[in-house]
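Read the single chain below, which is given as structure tokens and is the form predicted on its own.
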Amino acid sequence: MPKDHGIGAAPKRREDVRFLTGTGQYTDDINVYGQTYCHFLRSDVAHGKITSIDTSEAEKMPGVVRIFTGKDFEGLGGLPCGWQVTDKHGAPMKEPGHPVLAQGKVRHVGDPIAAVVADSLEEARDAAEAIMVEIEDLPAVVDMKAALESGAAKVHDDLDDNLCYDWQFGSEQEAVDKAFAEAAHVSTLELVNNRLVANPMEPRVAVGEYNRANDESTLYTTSQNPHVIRLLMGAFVLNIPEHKLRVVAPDVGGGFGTKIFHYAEEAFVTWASRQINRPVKWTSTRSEAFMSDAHGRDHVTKIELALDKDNNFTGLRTDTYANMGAYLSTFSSSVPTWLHGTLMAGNYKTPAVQVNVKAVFTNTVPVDAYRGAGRPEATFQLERVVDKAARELGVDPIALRRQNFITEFPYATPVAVEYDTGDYVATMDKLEEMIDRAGFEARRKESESRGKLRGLGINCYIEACGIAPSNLVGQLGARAGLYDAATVRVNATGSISVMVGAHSHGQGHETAFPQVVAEMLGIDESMIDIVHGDSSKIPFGMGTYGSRSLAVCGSAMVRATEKIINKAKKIAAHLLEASEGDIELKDGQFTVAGTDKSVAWGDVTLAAYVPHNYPLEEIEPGLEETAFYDPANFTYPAGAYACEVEVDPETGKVTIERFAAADDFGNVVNPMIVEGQVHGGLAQGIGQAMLENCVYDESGQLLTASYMDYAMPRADDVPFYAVDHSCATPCTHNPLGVKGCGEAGAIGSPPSVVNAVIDALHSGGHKVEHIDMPVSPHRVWQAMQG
């Protein structure tokens, strides 16, 4: 029978009660006495020199408190990048300044030029329209390859060109060249990983409050990692000591990576509130989000796969152009390098792998991590070229993958990571069981009888989660540690508050984390409360992204709970007049081994705070412990996905008929939450594959700046999924054996969809080798026309 509590059980998410009843507290729900409202005047040109800004008329308008421009921020820092990449020649990447408000130039549509602070939002907007700005238009660069050509307009005048870095990584050049020189077959593919807008349900909001009495600033913000924002903003932008800066991220309606980063608006409201001695609030509109939130993906890649005469993979090389946008966002530099290049081996034992990445500045919104962050880009390239190779060789795409799977662990890849465990054969076995492959031809014939083409797409993926350890990522250029922390505070009556550095914005931490602690202590989960999102209440934390919450922060929580158990056993031993080594904890009872002598959890916790009956010289009062956890390695979830589509040859419309996902997430704490995370990731990946595409014209104007032009997936765009995570190989280096699940669906689904579409077209005699995402009806129809 399934468990009804603890690890492996599937209780409903406790946080959903407040979300579904409208009693959650989001940042926009926070209103501080005396607050003002901010509206940003943003550039409507992609590239230009600011020749004048006249705020005189705007300043006279009703309700205006103050108007700020870039001059007001001279002497302060710019927004920092959190990861330094060293290029293939040993030189550090170029890091141009990123001012809070534009200084001298605007570099993308949406670049903030001025900010109006007024008594009401309407008054702030009206005043912003009265600001007179003169901008001398400059040529814009949007295409990455064109941006690197001699004579191209420079996004940053103080740089020699628009190249941020030219990074190369992997096997020795000689080994790669040899693999391709001796190959019996080489498959080559050029492809685009389309630019995306993250579109979380809740747009970004920031409220800055300054308390002059104690010189303390508070920022309420929609963030996935409040401690990181406090560190970056306080130390590098505003020069506010950390003990005088509090950052609070309350309920957050989705992040998907776009709320990891430190944004100009957060720094502005925090600093402006100090200048006017009143709270300042900014709430993004959806239109602003399209041109101010960091975008995702946007890679152009050529990938080559070498195979020997027996169809074994012998070499892989890629050449990628990665768009940075106009500025370096917080973790942007790491996405196409260490989060992408290190996963190019995929699930396969290819002996020689080499990755080259040219990161390019353009006059577009900055690009940073979006659900999966580098791993979807790597998987899409690899799994598309593997599918192409199978078709060119006339072999079964599943058999080709199986033949080249890594089967022995641990396995050190040519791109510097070591997979500790996995079973790719088992996930493929499970997938084939789920998809009824034997019945596919009958389903194809039935589709053909209705004039439709049916295709089956297969994909394998591997992900790296819980980026670590800190000493390694430090060597790779990370400017922060990637550990996490937890404090377990046991109250006198036995209830528990757990303060965690991870932030929950849809992951279900308030449900899953108590399951872990309850399992360890043998108490009811309702006695455990999770506290997160407030830098004043938590020792430190690196936030939530990269599917790290349970693997890293959950492990810190386990370590802190172990310390609690050890101290509680000392107290129980004294109360029971027994040796500490004889005390056992089970089902909330401390028992002397081999006897019926016991004391309840609540009696021990009360004794900790009312220490009338234990030796204070040996045991301190209280029961609270903190632990930091720095992982020894990444975790490596993996899986196999299959998609079946129907294509209407008359219109090019693609319909997903079936989708199956077999994942290895290691140990699973709450299966229901895991299934929900996979479903969400699949929907986002399908959105990228079929619908979503962020497009600029050659002048740098954003053509897809609203939901009228940017297509998000709706319910009828996605099928009912078949999801399985029974093929579990536990992680070997964290105490929970967990691997991470939040990004898997978004990594594995795009190539599955595109592979299926290509297969469908081939079944109809259309020799199409590739269609770039999104595989919209227009693109598919054009491909069928040759």
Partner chain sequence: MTKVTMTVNGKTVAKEVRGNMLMTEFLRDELHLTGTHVGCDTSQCGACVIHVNGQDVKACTMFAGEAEGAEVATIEGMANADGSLNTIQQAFQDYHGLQCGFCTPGMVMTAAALLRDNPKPSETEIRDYLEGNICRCTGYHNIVKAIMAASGQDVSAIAAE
Second form
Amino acid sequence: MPKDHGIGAAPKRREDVRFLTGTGQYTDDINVYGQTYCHFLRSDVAHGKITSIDTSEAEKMPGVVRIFTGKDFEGLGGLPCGWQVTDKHGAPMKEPGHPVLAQGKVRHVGDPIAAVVADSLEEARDAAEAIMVEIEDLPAVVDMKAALESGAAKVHDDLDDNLCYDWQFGSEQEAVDKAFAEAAHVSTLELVNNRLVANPMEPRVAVGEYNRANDESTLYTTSQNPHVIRLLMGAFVLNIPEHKLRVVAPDVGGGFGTKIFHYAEEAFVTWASRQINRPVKWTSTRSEAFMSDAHGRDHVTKIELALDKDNNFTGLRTDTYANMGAYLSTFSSSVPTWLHGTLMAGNYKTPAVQVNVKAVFTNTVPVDAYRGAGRPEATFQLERVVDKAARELGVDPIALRRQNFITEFPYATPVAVEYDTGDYVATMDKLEEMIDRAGFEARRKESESRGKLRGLGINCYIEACGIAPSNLVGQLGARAGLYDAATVRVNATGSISVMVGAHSHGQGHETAFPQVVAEMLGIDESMIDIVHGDSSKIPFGMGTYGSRSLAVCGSAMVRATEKIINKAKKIAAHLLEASEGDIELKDGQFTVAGTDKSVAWGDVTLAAYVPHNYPLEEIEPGLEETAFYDPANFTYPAGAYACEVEVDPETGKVTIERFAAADDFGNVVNPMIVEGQVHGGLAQGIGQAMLENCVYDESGQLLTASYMDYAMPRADDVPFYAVDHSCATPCTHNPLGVKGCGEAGAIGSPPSVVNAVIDALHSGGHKVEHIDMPVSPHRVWQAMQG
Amino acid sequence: MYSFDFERPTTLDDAVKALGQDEAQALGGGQTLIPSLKQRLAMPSKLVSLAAIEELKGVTAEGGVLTVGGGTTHGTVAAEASAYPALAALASNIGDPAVRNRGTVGGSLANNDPAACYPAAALASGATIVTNTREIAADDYFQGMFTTALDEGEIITAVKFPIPEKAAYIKFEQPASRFALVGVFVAKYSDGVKVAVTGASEEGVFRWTEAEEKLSADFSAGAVEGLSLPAEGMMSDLHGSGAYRAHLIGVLTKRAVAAAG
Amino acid sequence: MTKVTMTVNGKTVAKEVRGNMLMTEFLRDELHLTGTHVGCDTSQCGACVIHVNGQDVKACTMFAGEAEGAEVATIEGMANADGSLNTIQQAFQDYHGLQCGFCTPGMVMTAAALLRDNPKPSETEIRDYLEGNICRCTGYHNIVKAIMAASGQDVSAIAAE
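The block above covers the form predicted on its own; next, return the form predicted together with its partner chain.
Below, the chain from earlier opens the complete complex, with every other chain and molecule after it.
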């Protein structure tokens, strides 16, 4: 029987009412008295030397308040990278400067050259057209392998070449070499993990406001982590101390990773508002977003899988080129390394695993984390090569996976992580039950009767979420701790505000987090509100990404609530004239164990704030507690996914007929929200597999600069999904036993789509080994032509 | 957008007068023009909306000809062109519902986007484009992508589509824009078959005369089996090479014939 | 400047506006009705869908001047008279048909237009009608389900519940 409240229940989302009535408050809905509007003049060439900028005519244009260029930022810092990766020779990664406005050179189409601040947006745009910029074109570096050839143009003149780092990780060389030397079979695959644009439906917006009276700056911004922005922007870019800087991320219309990072526009409006003493607002257009939001993925990989004569996986080796774009975005360097290499063992007990990654600068928009971040890239290559091995060996792809599953936990992989729990057999069993594999042949025949090819693709995945133990990531190069924080503020009459460092931009924290506190206290959820997204209201927080909100910030909230309970029990003991050790809290009542003596939650909270009868000599009045929680390990959600497709052999068009996902997220607080997260992730993974592709031409021009060419998944591209999360092995090291569910769908779904298409083509006699994503009609048709 | 004046006349005469002004531009449904204005790709001094001119609206069928007012929206054509079902079906699949409620047949034909649907219908139907000054045969009207026989300030007041015995339009959508990657309109008249192709050629919409000859002799999918067009001259982009587009034309033509029955 | 007069959510409004003012700007900046969102500049995402004279249109691809004399309805006017959610809005909440909420106003307005013309749409008809509304959060599953439920159809057999 499903619960109707607390952990495991699915109450309707309280945030929905404002969104459904048009009364949400997104950043672009904020207008500050006296505000100006900012328009960025952006580079239309990929690579060039700025020889002159003449703003004199533009400055005379109507409505212009001030025009800024890179010169104005010379004394200030650049946008920092938050993760120092060390290369295989022990040297630090190359870390070129990332100016707020271009200085001397432009390095990608969209690189901001100047910013016009005017009384209206149209006036700012008019004036931007009157700025005379002379740029001497330089050869653009677009292809990663070409970028590393000697003689290639350099994206950054102060570096020796375009290599950011050459990283190696995993088993000893000898062990890997031995596995391949002794292999009975080696499957090899070269593939591309296509470049994507996150495309949250709300474009980025930033509003900077300066209060001269107290020397305080406020930034309203579309961020997943306002405290991180405050830290990075205040400390590294603008030199504003944190107590003079407030960052607010109000309702945010989706993030998917691309709103984690600190962007030039945020720093610009904050700084410019101080210079002109008026608020400055910038609202991105979608076209601007395509050339200024950090992109995702963009790996080129060769993967080799060694198997012994019994089809046991014995070795895995990968060589990846990872595109960094023109500058290092906030967490860019960690994505192809610690968020990718550490997952290369997958769900399998392969004893020797080696990962090689070359990170490359190119004249393209910076590339950083996008939903899954590194883990989709790992999953895709691994699950594609396993499928290829099964086909080459003529064995069942599910049986081959089952044979190699890790079955005992905890399990230390050859790539440094320790999986605490999991049951990959259970999720695969569940998946097989969900997809009616027995009925597949009949469905295939039915498709064939209509001239179509049908294919079934499956894959497993594992991810590392709940990012992350601070001492570990510190050793790996992170320049921040990755704990989170929560304050539980109990008011006199018993209602509660919980200030959390996580940020909700679709995840439903305002509904799910109170379920946890309500369960712990035995009070009604309606008495509890979540406060998030404002650095002036919350103790601290690292924000929401890496499927971490509940596992990390939720754990902090649990710890703070435990402190509340401890203190409340002391007060209750006093009121009940009993020993603190005898007090039990159940259903909002404090009871002396074994008696009918009790006092209600509200009486205790009132006593805390009206301490007339109160143990003042032992404890302070008031009832408010803060906890910081630093996770002991990552969490490891895992599962098995299946996709069934139909291919039109005449046109190459692929349609998804069925999709099933069996996930292990550990414990689940709100199954409705969890399922919704999986649905959304699946659509993004299916989008990557079938539709989405960010493409630059050889000269560095962005060919997919709008929804006219960048194919977003729409309602008729996807089916109803079958999802299940009943195979739960709770996380062993956080108080809720939760693992995180936000990224699984995007991580787990692409390989099964491609595996299914390959399966369909083989059924039609087309011996196609691989098609790079997206498996567009054109590409499928081309593959069929041989 | 650059700044411009906005006028919304209620009669054709007033619209023609307004468009006489230097750099004035007509605004149909705006579904293509407004996005390009946002990109600052056009700088009109004045936009003259044709949406309030009742005489430009409506669908009538008479004497084997379906006449659609130039200001008629795709949505209205979809709902009211039952005398020419293939045309109604085509209209019902342009863009999305909100776009169909604004976009007009006149606007589409005046723009002549190489991936638009209506040009294929007009060409395959041997339609007549009626303007405020003259009548233009479809074969003379389309003059390459985004280029038509219209003069400056000339307004499409109606399009006359002779109603065929059988017809069908099959569109293979570009995955992002949902415009036609290739669209083929096949229309069978008593005096022969016309086949018009959109989305494919660098020259814009065109008639596939070889297919027309075969189908005029034998209106069956088998009649065009094996018939193909060269890849040269076909558009080639991210979403499809010239060879792929040429291939699709063959596939879609067969499917259109089959759908026409 | 052009003078425009129209009815928005039942109230008559008259304003002097720039010739190039879009309906999105008119609603958001002039009337402070910020529920109508702008998610793209190529008329594709549908976050700005409103009703003009009963028809669903994209407010980002229409000038304020084109709505002269029109009856305009926006998301702010969709709730019941007592402020409670209407049937479609309620179904979106009941079936978790929204996450970040940014595309939601357009989705609700589009769904309302669909159900008026087609009171019991099939799954395929719903997906087809949503062609011009992009959602990045929900994977559409629960949006389609919510619209089916709002039309009185039994959705209990749909996968994953």
